[in-house]
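In structure tokens, one chain follows: the form predicted on its own.
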Amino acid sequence: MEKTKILIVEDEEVYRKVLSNTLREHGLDVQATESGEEAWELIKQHRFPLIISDIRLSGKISGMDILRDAKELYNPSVLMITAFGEIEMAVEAMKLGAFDYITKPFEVEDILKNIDRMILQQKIISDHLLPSGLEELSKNAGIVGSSRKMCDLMNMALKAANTDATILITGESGTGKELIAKAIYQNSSRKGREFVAINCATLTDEFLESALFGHVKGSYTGAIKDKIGLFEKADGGTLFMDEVGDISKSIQAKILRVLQEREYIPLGSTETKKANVRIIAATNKELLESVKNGEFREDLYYRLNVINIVMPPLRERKPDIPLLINHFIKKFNDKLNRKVAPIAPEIEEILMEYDWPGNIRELENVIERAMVLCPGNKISRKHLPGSIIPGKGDVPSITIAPGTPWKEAEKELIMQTLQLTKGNKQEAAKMLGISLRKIEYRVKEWGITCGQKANGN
């Protein structure tokens, strides 16, 4: 049987000893360290359930910051050990969640007691926070991230997949819609079979009704034979369409009627098809402003929208920040054959700081950027793009007022973004989260050329 792990922060080398001896001898897996420093490295690194910490610690990090930041990053059992008459700091570490305090001098019973408290208050942690399989699951998916956000998302989704309801997962572009989907697929009563996806803003209505529903020979020009569509590919199991917002009233009307119905007719037949498809739809659009708009059909979005999960943004999670970097150095040392080691305390306060506009894909981004412009196994300030680093960018902040037009916010947004890339359109559609095919049919639409301001027309 594995050991629990409990990690010991202790700048006094005779508490720290005994903690550890007698805690080994109970049968756990003990790392002390004196330093708040290397404490919080190792708890980026490794899932310690329980933790023991003093209050104060020599250096810049207290235990009152190991206590928040733990917390904060996986919900672990903290027990703060404090001085006598520090009792006011003790209660306030038990405001920010520690398990309990205990004063120095200690009786090694009371940290006994203490600590098969604490394995009990994480096993119903465990069984609230990540039931069985969860973290499992979200490997599989490859999910990253066990702050609260996370945990209270990956909950909501697997109450979803237990259900056969429609979902529609909402939240802005790059904050991985897809992955999600893809657990909850994972963890249906439809896994085994097919998972399919689409992007909807990337196709004509044509194409898109033909991906969709399929069509028969000669029903466009270019159709040969005929074909089917993705919602017979996915019979018994699940569709997931992306970007569902930009999808045209005519084709809405349609998916509408699969909703309702479970039954369509390819393009160019007069046959009736049924669809036995699950859908999990997911949009970075306000689709209830499309809805007040006229642009999304109201009946269509409370047909999808049985189920929402919103993924947060990466500024809003920056505890999963530590542990996305060092997954996606482990992936580019993968992928490029590399040995890059993790990055140095100073390039992470860097990255944390930074607000991720472009979320999940722009942090893999800047990795992979790094990591190829790194010619050994450090990475450094210079290896960063100039925009994330602090009075270091040369180009202004995207500021877009509330109530701006769409039309013209977009316009905006793509167009500093391609100032920022210098006109690298792939970059700046990976960054946006959008397909290179839209951004290329903007500026062409647009008539500007990459990198110039754009007028306001």
Ligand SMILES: Nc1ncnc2c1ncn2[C@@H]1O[C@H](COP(=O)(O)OP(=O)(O)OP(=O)(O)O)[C@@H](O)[C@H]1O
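Switch from the form predicted on its own to the form predicted together with this ligand and give that structure.
Just this one chain is shown here; partners and other molecules are left out.
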């Protein structure tokens, strides 16, 4: 097999030699140079899949230039070397698509660990992330998808995983934010340490503060004994803060403090505690909007948003639908001890046409419901909810019989309107004269109740 080519750009001779020797011994085809100018010529000629470059170089072309230009030319995996204290440049490099950065002085093992992951990344890029490549990445996390969007996203997540940078995952409800957060954790160096998740939207300020930071006995009514918080529980590990867009200003200030100072004070205590926690935050809100209208602190937004992973809605990655359907049929065959067959083409077509306002969660529920409803092994049209079957013509017309329970009527109306607006919730909210929040809330609720109903049957 041909050896993988790697280019080392480093103006300090000692480091250049150590790196060259180590990587040659590791079985790579190594070229090394001290100059950015020469590096750029070599890159144009050979298109090295792997590049290691110092951020600062003595000549006119810096490591950042090489990173930016090489990324534009093709898609190499680039590892940056920084000196101590260059963290801002390192973050900038990550934004430009660096695979990762390491700080001098470094251990040979740090390099090799990164190199193996870069080779995997290149394999995935060159395979155009075929399902097999993705599988490798997401084996434990159970993430399905091979659309371009999903592949880019997984690459991004993999790149982000091994930095300790705070990550903000945004996307509509049901798009897989929690799933990707777990995948990031499982591919990070904090794997094996604690992964703690908290939903910030469901707790009052007092409870949220106590849950995150802990409290001392008597700090509020009901605090009958000392309690450690999640920052302490997740020490050395990862804290997943879900629905982070819903936290109040006062808690925002406290979280900002942890991110800035890496320390916090438990509720009712006077003692400061250290926090060694990687934060992954998620929200289905447009946080930047919340920043603009003053609901969310701008400084906290930028602290959280060091790396932003945007989960696309399912309607923007429809090629993944067949894979997801298979995945869920398999999942529920196991769970329900059934032998339901792969979906027929005409049913698949209906599911491909629909816009999935509730995203993957809704698809999952529709499959589970259909499997529960179908007596044999074949899912047919009548096992699908009426709201997803295309009506006659463009405008679906609904008849809601008098006496239909309000909840059902509401659901039918909202779902049909969403179909009309091709899943655009803002537009649907406007047409129906209700708040966007209400639609989002309902869609999420149905995602869950559909599943429960199906289970109960």
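Positions refer to the first chain, counted from 1. The term rigid core refers to the maximal set of C-alpha atoms that superpose within 1.5 Å between the two forms. Computed from a predicted structure; not experimentally measured.
Taking 2 Å as the criterion, N114 counts as shifted between these two forms: its C-alpha moves by at least this amount when the rigid core is aligned. A displacement of 2 angstroms or greater separates the C-alpha positions of K104 between these two forms, with the rigid core held in common.
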